[in-house]
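Single chain ahead, written as structure tokens, the form predicted on its own.
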Amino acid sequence: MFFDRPNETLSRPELEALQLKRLKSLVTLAYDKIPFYSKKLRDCRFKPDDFKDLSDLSLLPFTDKDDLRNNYPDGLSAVAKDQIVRYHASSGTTGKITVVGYTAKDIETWSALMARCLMATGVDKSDVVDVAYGYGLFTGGLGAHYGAELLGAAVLPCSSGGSHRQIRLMRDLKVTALCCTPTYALYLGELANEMGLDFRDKAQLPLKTGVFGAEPWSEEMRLNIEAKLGINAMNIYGLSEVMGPGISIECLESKVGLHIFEDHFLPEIIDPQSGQVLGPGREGELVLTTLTKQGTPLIRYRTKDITSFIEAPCPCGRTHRRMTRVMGRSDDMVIIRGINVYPSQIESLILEIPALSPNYKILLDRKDNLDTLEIQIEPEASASPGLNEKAIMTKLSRSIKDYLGVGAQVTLLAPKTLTRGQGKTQRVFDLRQGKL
């Protein structure tokens, strides 16, 4: 299913010619209208006319989240205030908030990209879409909402929370598509069971598609969601600073890798430490340049997300490159006794054990000058009452040691001990600061 077949199936030469044209326009706009970029480009002695081909992009400096913070609130805007029709902003939990402005054209582009995403997952105008991402300053809710409406689908703008009412509405309005975080989808499944409903019974709840993002999740988590809800669980990717959701999406035909809409975003993979561009198939940090953004265009924005490109063509016919599932963020990676560990790696090992649920917490601490790792986890609700808890904890601890090379204490909690996330779920709690 295609929303914009001509642009989604451009040949590589056609796509690269379009990218170069749009890249030159972007750099000219930034050079002329944004003092921050004018200075950065002058400092590296680069002018828009210097572009000869796409590889010249690597000559330009990076932009990162600190640049957005340091130019708060609208120092990176390329247009006059009267051309901005909407602002979105980050939560600011790790520092000064970041603000991104959108022109009317930006909103139109974003809506079309989200419509592309939803159609790639099988959603069309016949569907009823429950948008359970947060609305407001967070980009998830409004992005999915506008994309679904552009398709002609009916939208249920529930946001997160009010979950009992949300499930009743999903049943009564016969919702067929759900947009939310993967952890919230699992929570809705649990809650429905408590209410005497079962998402796998399509006569009760005809949900068929889930479009999940806003937090890293593993392939094992996908299989868990699909088994419990009886749906196709699809992965979507985006960043609030760049646009919001709609940068890339999986398609039903393969569900292997996410198509990056390269006519709007020019992607690179770099080494997180050196900043050098990496070759095909190499895993590193995703860097994005916005090719069509008017309000707050970004040049070589460092996402901190770790992924790689899939160069092979997709059976669906889309010609834009795919990116592998984000395994974590370079700043989410934790170092335990000198070993690099991503939370998603631990999640994968947890979900390989059927008796364990996807509800877990990772605690990092330091004792006697040594790092410690504890995994607190709940059993699966359907686990046998006679569960051999000691054997389960030993199995997970051994798996973590064998596959990741670090020792871990596993603590099995009573069911429903851990707080259920209705937005982004915090998994990692690092208590080591100041315990050198």
Ligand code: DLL
The other form holds:
Amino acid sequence: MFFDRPNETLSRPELEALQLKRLKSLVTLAYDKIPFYSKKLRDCRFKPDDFKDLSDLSLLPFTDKDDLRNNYPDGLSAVAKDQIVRYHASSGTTGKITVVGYTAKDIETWSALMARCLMATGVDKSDVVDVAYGYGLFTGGLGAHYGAELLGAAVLPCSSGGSHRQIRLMRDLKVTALCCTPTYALYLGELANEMGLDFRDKAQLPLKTGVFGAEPWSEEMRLNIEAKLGINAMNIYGLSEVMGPGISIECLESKVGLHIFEDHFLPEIIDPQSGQVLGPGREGELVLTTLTKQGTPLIRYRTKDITSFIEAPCPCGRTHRRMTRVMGRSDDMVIIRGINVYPSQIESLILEIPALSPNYKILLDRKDNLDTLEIQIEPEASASPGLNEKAIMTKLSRSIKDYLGVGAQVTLLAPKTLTRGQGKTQRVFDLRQGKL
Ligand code: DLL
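For comparison with the form predicted on its own, please write out the form predicted in complex with the ligand.
First the chain shown before, then all remaining chains and molecules of the complex.
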């Protein structure tokens, strides 16, 4: 299903002509209105008129999160304050805040892109949508809310938390679509069971679609959620600096890769070390240039998210290129005894063992000058009776050694020991700092 079929199915030459036109306006706007960019562009001797071809983008400098922080709160704004109708902010792990301002037109664009996302996952005006992403400075709640309303769906703005009440409302209002983090969806499933309800029983809880994102999750986690909740679990991607959710989305027809809305964002994949643009299919860091944003436009924003493009056409008919599932950020990657590991690679291996649940924690420490890796994990509640704990622990540590090349100690916890997250869940606890 399409919200905006003409723009989502533009031919490649049409799309590229539109991108070039929008890119030229963006560079002119940034040059004229944002002193930070005028200086950056002058420093690399680039004038807006020099822009001839899409490939000229690689001549422009990158922007990163520090640039937003250093220009706090609104030094990267391209419009007068009275043009801004909304601010969102994110603090990230360092605690330093970045603020992004939206004009009325930006909110309109964002809502339309979220409506595109929802329709790509099979949600339409007949649906009742529970928005269980946090509302507030975080972009998840309001982003999904405006998109679902624009579609004409009925929105239940639960935000995250109040989970018992949320499940009762999902039952009573016959919620058919749920927007939240994948870990919160799992928690809602678990809690429903405790309340004597089951998402797989559609007469009780008719949920059919989940639109999940805001944190990395593996394909195995998708299968786990789909089996437990009896739904289509769809992946949505975005980041607050660039807009919020709605930058890319999986479609129901393929469920492989996320279509990037290339008429609004120009994506590149670069080598995170050298900054060089990588060739087709290569994995690297996603860089996004906003093509239509008015409030806080960004040129070549380094997302730190690791992905690659899927060049093959998609059966859904969308012409916008797909990116592979983001398994982690370049700064999420942990180095254990010199080996690079993404937490979601560990998640994939955990979930290949049916007796294990997706509730886990990764602990890194240092003993006798050597890194240690411990996985604390709960078994599936249904698997607990008669569980051969030793065999399972050996199986997981062996597959981590085989696939990732690192030794791991596996500790099985009693079911429901670990705290359940309502938003983004912290998986990795690195206790190595200061321990040589
Ligand atoms: O998480 C926006 C969002 C809200 C996206 C709701 C999807 C759904 P931030 O808090 O700025 O914004 O965090 C952005 O989260 O750079 C990725 O590292 C990660 N992320 C977001 N979506 C996904 C996803 C929102 N589907 C950061 N898979 C991004 C993996 C994701 N990581």
